[in-house]
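Let's start with one chain on its own, the form predicted alone, as structure tokens.
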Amino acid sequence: MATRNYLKIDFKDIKTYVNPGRRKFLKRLGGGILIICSVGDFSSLHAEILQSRPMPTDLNVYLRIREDGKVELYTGKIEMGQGVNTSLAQMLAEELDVNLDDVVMIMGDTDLCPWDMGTFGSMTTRFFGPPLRAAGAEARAVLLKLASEKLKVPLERLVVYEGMVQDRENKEIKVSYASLTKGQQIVEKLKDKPPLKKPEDFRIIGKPVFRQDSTLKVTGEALYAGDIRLPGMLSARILRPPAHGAGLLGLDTSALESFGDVVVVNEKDLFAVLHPNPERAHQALSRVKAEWKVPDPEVNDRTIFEYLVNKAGEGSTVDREGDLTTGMNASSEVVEEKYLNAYVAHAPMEPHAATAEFENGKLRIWASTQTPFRLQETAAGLLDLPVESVRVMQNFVGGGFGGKSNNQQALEAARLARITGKPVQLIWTRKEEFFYDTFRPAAVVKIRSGLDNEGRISFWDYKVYAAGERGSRHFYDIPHHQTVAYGEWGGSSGIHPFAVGPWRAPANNTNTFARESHIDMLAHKAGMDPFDFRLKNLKDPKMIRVLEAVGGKFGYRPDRFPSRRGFGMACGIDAGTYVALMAEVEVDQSTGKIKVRRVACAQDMGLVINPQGALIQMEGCIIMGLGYALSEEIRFDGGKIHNQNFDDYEFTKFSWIPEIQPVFIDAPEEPAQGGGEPSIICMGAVIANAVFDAVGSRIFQLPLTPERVLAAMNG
């Protein structure tokens, strides 16, 4: 049996640091060397995105050896089930030139990490990543240097391996950094920066290792925000309005009379009740009698694509090459479309959850969030407290999807918690996870373009409403073309009648859909199988390599068009990866019913760091990618929300899930890539493509819905 390597979160080290704040945190690790690197503009990469407070340069990387022999590695990042609690371990434990069980990821806890812009965007191992691995290797440098000293043996001799500093000439000459590290506490930095490890060299990075928490997970060892338990904590439920914007007129408590062991708290717009039994406080709540004034609806999911077109305003102009007059001029064939997507939930395993205690001026909150320095900063104003009164604790998130980010349950637990003087509980019901969801937008894309007589691609008209621009500009050789977004996801409570917000590559997954649908059209009206039509309207080497890639691998060949084959294919980058995905499809045409059979994906982000951990975020994005293919989709009127449930939202089920085929393209000498969206962005496109090529009808609004296929088919 092969040997796995297992790491752990090491909750028992975590407790022993009590809100010791960052003067009394470096004073309190005692034993060990902790090593503060400068990483330059990376504090002020995430400052900009965020545009929150900044960590100074030198404290954004954080690792200490313990004199165990332990490498505590501190980061602002999460764990939500993407893996760089892995692959971050891996990096630094290449670097640093010690065995991966010995890394100890300490990860999201405001009083020991430093600070985070939060995990999302496919940007922990892109941003994170580099200098990391250079805080190891500056880390390894100044051990050798300690080692040398310590062995009278000059630093050209020495070697390391495992944690051992060896003499190269006498390998019975040697000291472990648990022995450097012994009494002492040590703080330096080099004048002159070690380089990092070549591919050629990496005995960690670029091995498949399995996930170090699975374990944790299927034992259930591992902890969540619904997980903690403290003593004499309250369990939470909030009284919730029926819809968006609707207003409480009144309320009548009165049912509340027998149940003489519940705490009430009302005041201002939060109402409600607790109980030290969560059911206890579920039946509490449900004696309450409240009227509303719910707003007539303005719009609902049938009219919302031509009330979104109406309300995003004016355009900005993403991209403009060539002139498009010109390239209308050169057509001979005109193509003009209009594409559709839904609001999509989240829906993560795991609801929105939160535990807070506020004792002697201080809050700490353990909460199910992808952005805990962000919550650390709005709870601290919400409560008028400084800022480093506020700890915002370790503990996985059972996941995200960019969906946990805004903390409304946490910021909810905080408030009950200072009001109560109880440590409170709060875990959302899957009917308030649907209702405060922040959803994918809903969106519209037109595209308006042309062929000349060569069957290239002359110009290329694209506009995006209400999703964003991410994924718009386009790839192919276009000499004339113009991209223009109107109206954001983010800061968008204008244009979308409830909230929005990221979902797993935002905006992506939308012009993805758009775009290389309307290029499978040109493919069409070129009279060319679309495989071909790629490859002679592209030049960029990249795509064309993983498109070729792919193609090998799902064993392409092309043919007329529409083959019946019920093939498709996809192209699209996201988080610096280049991805091309194929799919063969089945479609039911009595029922309109589209079974995926498999799915090939090939992607290049560069050096692949933990290979296993790659292809299981390849997969997940395959199969999760299902779901807002197929079937899901939010159905509202107005503020009122109808979807509360598994029951009437379907998303990806076991019985759907296809046969995957990957590809990872070998590019080890180029930086390390997102792996946690990119091949998600695709799918729409994918399915969609592949159900033109099976019945001929093309479908224009995702889902691909059983009644839109028939309706395609039957039109």
Second form
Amino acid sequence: MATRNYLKIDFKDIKTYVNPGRRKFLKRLGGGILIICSVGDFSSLHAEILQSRPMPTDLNVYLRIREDGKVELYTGKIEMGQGVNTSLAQMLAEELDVNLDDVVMIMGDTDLCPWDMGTFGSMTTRFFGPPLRAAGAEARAVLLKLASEKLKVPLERLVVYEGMVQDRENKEIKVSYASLTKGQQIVEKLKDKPPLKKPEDFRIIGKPVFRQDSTLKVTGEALYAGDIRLPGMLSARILRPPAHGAGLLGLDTSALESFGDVVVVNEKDLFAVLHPNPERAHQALSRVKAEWKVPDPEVNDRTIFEYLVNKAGEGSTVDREGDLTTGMNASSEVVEEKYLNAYVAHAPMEPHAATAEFENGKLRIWASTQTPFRLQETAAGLLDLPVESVRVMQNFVGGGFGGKSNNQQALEAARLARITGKPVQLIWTRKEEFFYDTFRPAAVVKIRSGLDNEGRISFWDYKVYAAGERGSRHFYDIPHHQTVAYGEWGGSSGIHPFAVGPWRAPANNTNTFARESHIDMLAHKAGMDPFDFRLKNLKDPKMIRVLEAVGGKFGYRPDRFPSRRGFGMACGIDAGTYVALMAEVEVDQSTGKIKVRRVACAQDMGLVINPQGALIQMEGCIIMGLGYALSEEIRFDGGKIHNQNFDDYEFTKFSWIPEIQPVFIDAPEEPAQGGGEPSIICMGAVIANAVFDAVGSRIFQLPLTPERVLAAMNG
Amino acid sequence: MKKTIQFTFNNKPTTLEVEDNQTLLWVIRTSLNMTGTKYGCGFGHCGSCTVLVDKEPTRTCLTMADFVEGKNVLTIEGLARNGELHPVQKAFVEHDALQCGFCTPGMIVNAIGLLYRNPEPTRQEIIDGMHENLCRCGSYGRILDAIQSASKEMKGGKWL
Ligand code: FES
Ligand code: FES
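Right, and the form predicted together with the partner chain of this protein, after the form predicted alone?
Whole complex next, starting from this chain.
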């Protein structure tokens, strides 16, 4: 349900093509056994993933059992901290019955890996997981067949443990995957869905496994795109406008003449200085005098909300049932409110970086990107090259959160490499990072709703402007309701004054803040405890289960409301996962500062592949979510972005972190759902609700800054 | 103006020609080819660029290269001994105290500097000592646990 709707959003701008590198790759295969299969082989996935776009016709999983018994997994997915390099390896090792250490991950290299749309939307486990597991099972079947022939033991008598095939009846009769693979050159295309292991047989899935990449990361060996060093490489600095929409009037580069050995690129839309030493390049650029025409600001961070509502245009109905007027007539109380949230930056610790090399008509790019194949395609288009002449190579990505999908920095580096004929490295400054970020959209939600005499929600009229519809559909038991989404949210066009884009659980942070704040308002109107009120108005058993689970963990006892205990709660659905959070806060009544003491979180994400990874993602969501809830806010006038560095864009620091009480609902029979985003969606509402419980005043705008808290308390 | 500086870099005597307005960060990353020390903000706000200069955690984005003349510079790459990880590095691995890993070198180096000054810090002292190091992935809690357990492991001055 909700899943399907948000997919539509995430996929709309992606085109499909057949990766020509595939044939090359297959040919290049030496010895070993290669298993290939396509997401399209899975008809249920097919329907869900691809309803709004054509199928990728290419193969989506390559898996190769090497002659030394190691298993290589080729995937276009990338690792940016979310831990999929570990969870994917776990799934494969499980189905293939090898040790986790024997899986070698080869990620995001467009020459080697199968086409992939990109790593976002909590989709890796949900949609890539099933075909991957199937490929593992298929590989195991192929190996068992070979073993049966070699050992002259019937198939049904064979068992596999850690890459060793044995005769069940005589353990001395055995053969390893490695020796079975030796001298083979088998390519298998997965046809049907082979049987997957049942949860009760899991040895690796569902067991907590620590990150596989941590040794590289604690020694400084892990390479990120800006860590690539090539002989003769130049570092680039690019002239940037002072505001979005500014036009260049004139350029005075005379100071560069006495500066020495910098390389200058001066094209219509691209002025850059390059030098082997990045600081020389920086100093050179600061000598260039540019005159800009900055358009008069039409809107700023204070007026943006009215602006967005006015610009939003026609809405599209997300969900509707019953009749609002009937619902309204049945109401004894009508509650109407408006919820706002600011633009928020991704601010990954690694700024956008790329290293590009253009040689003999071929382009190689190392980039911090969530979308290597999209980059390959757009770079080819930009430089007018055949797609197969562009190779994007992947390193570790230092945080993405949805913000590293546009690849502007990589395209800039690619152009400069072609123009200068030298390898070029471009690492954005923190200021550029803030300026070109595709912010989480500022947004407005308007809710009109009613209560009957029994404390039931009688109608729900929900309008979200400029954020997107993910998470806008409520899940309460309401007879008459309507949800409408207005206005664009993604891309560079649309109604926002600058580029916006997906930010960890896009739109759902906005929608959950509004919905769950409003549910608390209704509970208050009904004179009920917000926990009891939710339970009374919920029918979905999964939601009831997570809510009760979090209440149990937190030790929640219903009370009068507000109770002055500073307890808050919120629940939601994201990427197929159900979450409910409770928080305890303390509000300094003189300064308005909020201290979040503890957060309990219950999550039902179906089969959990790696409980350790899931826990870390949950903690990460709660800690990152404190930022957008309490302090993160982009300040701007027109196209001028005022935030330039971490001193004027504050997010969670060591001293902010609360005690975290996690609960995972055990549901191994259910398909694995997304875990990298869900628990962040409740952070705005759970804190706003706790603040209301603490001080009896409600704040309708994120972030919940001390000024807003004080203003709310003073009426 | 170029000048020559001499210092100890990751336990090796090093002589280097630097410009006088170059920061230590980019000298380490480019001239010395050690990229574990990261650029995160360039203005001293995030701590990703931290190294130890004579055991003192130092933000290299704010430090001129010639400042280390005659001093001892230790980066993330110089912490392991004979292939064995430093106890703080090990504790980060054992506590899964990282995600994307971009803040990690700065965190580890800063923590070691903290333990030099205060080998048995309380949790609050760790928070205070680490406060200006930022982690967007939200590994803070695990980093605190890692530092606390490393300090126990290092009791008796192991690797200090
Ligand atoms: S890069 Fe030096 S403190 Fe951020
Ligand atoms: S682990 Fe990603 S910033 Fe700390």
